[in-house]
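Presented below, as C-alpha cells, is a lone chain in the form predicted alone.
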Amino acid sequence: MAGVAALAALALAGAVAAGPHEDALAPDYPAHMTQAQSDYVEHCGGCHGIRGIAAPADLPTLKDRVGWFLCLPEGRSYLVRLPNISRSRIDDNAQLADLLNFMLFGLGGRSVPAGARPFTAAEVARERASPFTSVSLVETRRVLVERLVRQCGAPASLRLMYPAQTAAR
C-alpha cells in the first residue's frame, strides 16, 4: 500500500513522466491531495489511469467523457451502481460521493453538462444498494450510451471504451 501511495504521489506531482496516452491537458494534482483525489488514485487510477485515461486498456477512459453520464438520471444511477463503486471498500457514502464528484467534475471536465449537480451521500447510499452484475453491465452501458448520444449530444466515440479504440474490436 505504501508503494502505491508513493508512486501515486510521484506521478501526481509530475516527477514521473506521463505515459504516451496521458496528455498535457490532464488535471494538475496539488502537492497535498484531497481525500477524494487520494481515493481515486488508490481505488480507480490503477485501471482508469491516474489522469483518467485508460487507453489502450478495455476500460472506459474517464477524462472529458464520464461527465456525459450526468445528463440522464439513469446515467447518474449507472455510475454509482458500477461494481467497483457500489462494492467499494470505501464504506462512508459521503467519502464515496466526494470520489465520484472528483471523477466527474475534475476528470470529466468538458463533458459535464451545464447545471449538473454533485452526488450526495444519500444518493450514493440509495444507488449502491443495487449494484450491477458483470452480466448486466455491458448491455446496460451500451443502451445508456446510445441514449446519451441521441438525447444529450454525447459524441459517438463514447460508444468505445476510449476514443482511439477501433470499432472492430
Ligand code: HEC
Contents of the next structure:
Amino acid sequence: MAGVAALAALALAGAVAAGPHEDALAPDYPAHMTQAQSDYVEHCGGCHGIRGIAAPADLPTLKDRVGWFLCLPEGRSYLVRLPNISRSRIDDNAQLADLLNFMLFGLGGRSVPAGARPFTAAEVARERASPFTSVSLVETRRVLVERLVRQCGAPASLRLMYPAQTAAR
Ligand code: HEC
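So that was the form predicted alone. Now I'd like the form predicted together with the named molecule, please.
Whole complex next, starting from this chain.
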C-alpha cells in the first residue's frame, strides 16, 4: 500500500507545490521511489516542493543549499531540532535519518561540504529529544547562517530564504 500512499502524496504535492519552477512529476525521481524519497515527498514536499524549491513562497529553498548546514555541529543540530523535523509523524529514527540524508545528499547536491557525514538513527534520536520550542527560529537561523557564510564559505544568499528573494525583510 506504500505505493498507493506515495502516489496520492505525489498528486497532492504536485497540486500544492508545483510552481513555475516545478513540474508535478519531477523527472529526476525514479518510477519506484525509495522509502526516503516517498517519505520526503509525503511529509515535506507539500511545503518545500518535491525538488526542494518552493520559491516564490516564503519558505527556505533546500535544493543545492541545505547541505551547508552540515558544515558545523550547530548546523546538524538545527536541522533535526526544527519543529517539522523533530516532531515529524515519522517516529522511527532510522527512517527519519534516511529522509534527512536524501534531502541533504540528494536535493542538497553541491552544497554538501566535502567529507560531511550522513545522519545516523542515534544522532537523530539525540537531537530530536530537544526540539526547538520557544526559541525564535528566525534569530537562530540568522546567527547560524552568519557563521556558515563566514566560516564555511556558504554563499551570502543563504541569508535569504531563497536566492532571488529580495533582501528587504
Ligand atoms: C507546513 C509546511 C512545512 C512542512 C510540512 C515542512 N516544512 Fe520545513 N520549513 C517550513 C518553514 C516555514 C521553515 C522556515 C523555518 C520555520 O519556520 O520552521 C522550514 C524550514 C526548514 C529547514 C531549514 C532550512 C533553512 O534554510 O533554514 C529545513 C532543512 C526543513 N524545513 C526541512 C523540512 C523537512 C525535511 C520536512 C519534512 C520532514 C519539512 N521541512 C516539512 C515549512 C515546512
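Just so it is clear, the structure is predicted and the values come from calculations on it, not from any experiment. Take the two forms, superpose them, and find the largest set of C-alpha atoms that agree within 1.5 Å; that set is the rigid core. Numbering follows the first chain given and starts at 1.
- Comparing the forms between these two forms on their rigid core, the Cα displacement of Thr120 stays under 2 Å.
- With the core held fixed, Thr133 shows a CA shift of 2 Å or greater between these two forms.
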